[in-house]
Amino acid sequence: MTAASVHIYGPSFSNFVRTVMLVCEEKELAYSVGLEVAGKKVAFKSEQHLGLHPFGKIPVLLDKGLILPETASICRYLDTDKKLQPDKCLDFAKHDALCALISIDIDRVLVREYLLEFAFPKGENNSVRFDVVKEVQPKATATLAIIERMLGEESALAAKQFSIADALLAPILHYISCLPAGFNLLTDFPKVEKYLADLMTRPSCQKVLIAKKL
């Protein structure tokens, strides 16, 4: 890696903050990752937050005082050479399309109906509400039916050069992954299981994706 180091500001639990992460090791830049700014803790959605974020969300880029919000901008700035994105003028906004489609309606699905409730349990004795899960299960299976369907067109999932949309699409499938049986709904869709086992031969996702149970 450089020796040049950008800071990521959030937890590495996230997953867009694990994209991040995921576009750093694949431009070999040096980064660091915390709620922390200049060594000094900022409590999430604090003063101090808001003024990285004013919507307080995670993850925010530091780089020699620029302060960049949002996931895809901050992987966009991050790939100076394009190297992780389409050349052609075409191929980049189907691209930058299909980064929007994860960011947006694939992540509030995933995460943020159906893996959030894994991570941190609304239940009695923050116990998992498995109702809660079993009623988003059938939306969760679709939105992954549609993933399936991505990876059977040309798209640029799966594609010879790792691109911002798998560092986008790889944490959510891989924390779905490491869901107990029954909850691990990537065991129906063969093309996205081999999609992610794929991806896990990369160095960069070995290191980010660490295999933790939800």
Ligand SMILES: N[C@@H](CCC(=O)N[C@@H](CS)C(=O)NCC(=O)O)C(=O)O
Given for the second form:
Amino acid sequence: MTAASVHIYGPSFSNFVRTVMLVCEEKELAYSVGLEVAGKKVAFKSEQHLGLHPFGKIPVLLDKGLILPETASICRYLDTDKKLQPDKCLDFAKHDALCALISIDIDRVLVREYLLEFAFPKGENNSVRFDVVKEVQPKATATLAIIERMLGEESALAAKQFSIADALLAPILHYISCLPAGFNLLTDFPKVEKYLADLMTRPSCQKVLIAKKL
Ligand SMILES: N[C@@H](CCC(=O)N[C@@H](CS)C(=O)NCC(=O)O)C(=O)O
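Starting from the form predicted on its own shown above, please give the structure in the form predicted in complex with the named molecule.
Following is the full complex, with the preceding chain placed first.
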């Protein structure tokens, strides 16, 4: 890795893009972010985008000749000195598994099934489909209960050292906390609320996690 700026291809409102931004901020790495490559707009899902990511997803990290998809892999690549990952073999493996749980299962329920209903409403005249929201709420609540439980155990979450797992979870929780009363499900989970409040004291989180349309 060089001192030159890396580019994160993707819009800065995406939770996964925000994860990579948080890692760059924490590591004080220079970066640019957006749907451009070398100063030229590359439309989401265009041929050129598919050339960067086989499934047309974001983010993609561009660092000199390197084109790297997959958020957790990007974070590990940027974390050259492994400061955002535990060093003991067992803890390293647990952190790795936690990152996968957050980017696959937790993201699917909380972002894809719940938050996206608010961010990209598919109802009549672009209205939020509250019947869909209500249907997903029990699943979203159950997912937050799992996170609440994880926070009560020894894990890489809320450890002394900010981790890649924190960088994956923080943008998701922050977006939920921005929902109006009745939909901000964090209020039923004191450990999750405190975890997010603690994270929000970090300059990286204050800079990247700004209320914005998902
Ligand atoms: N496994 C990928 C998932 C990335 C992902 O799903 N990104 C969303 C935006 S936040 C996306 O590109 N969605 C478009 C799609 O699924 O086609 C990662 O961890 O980077």
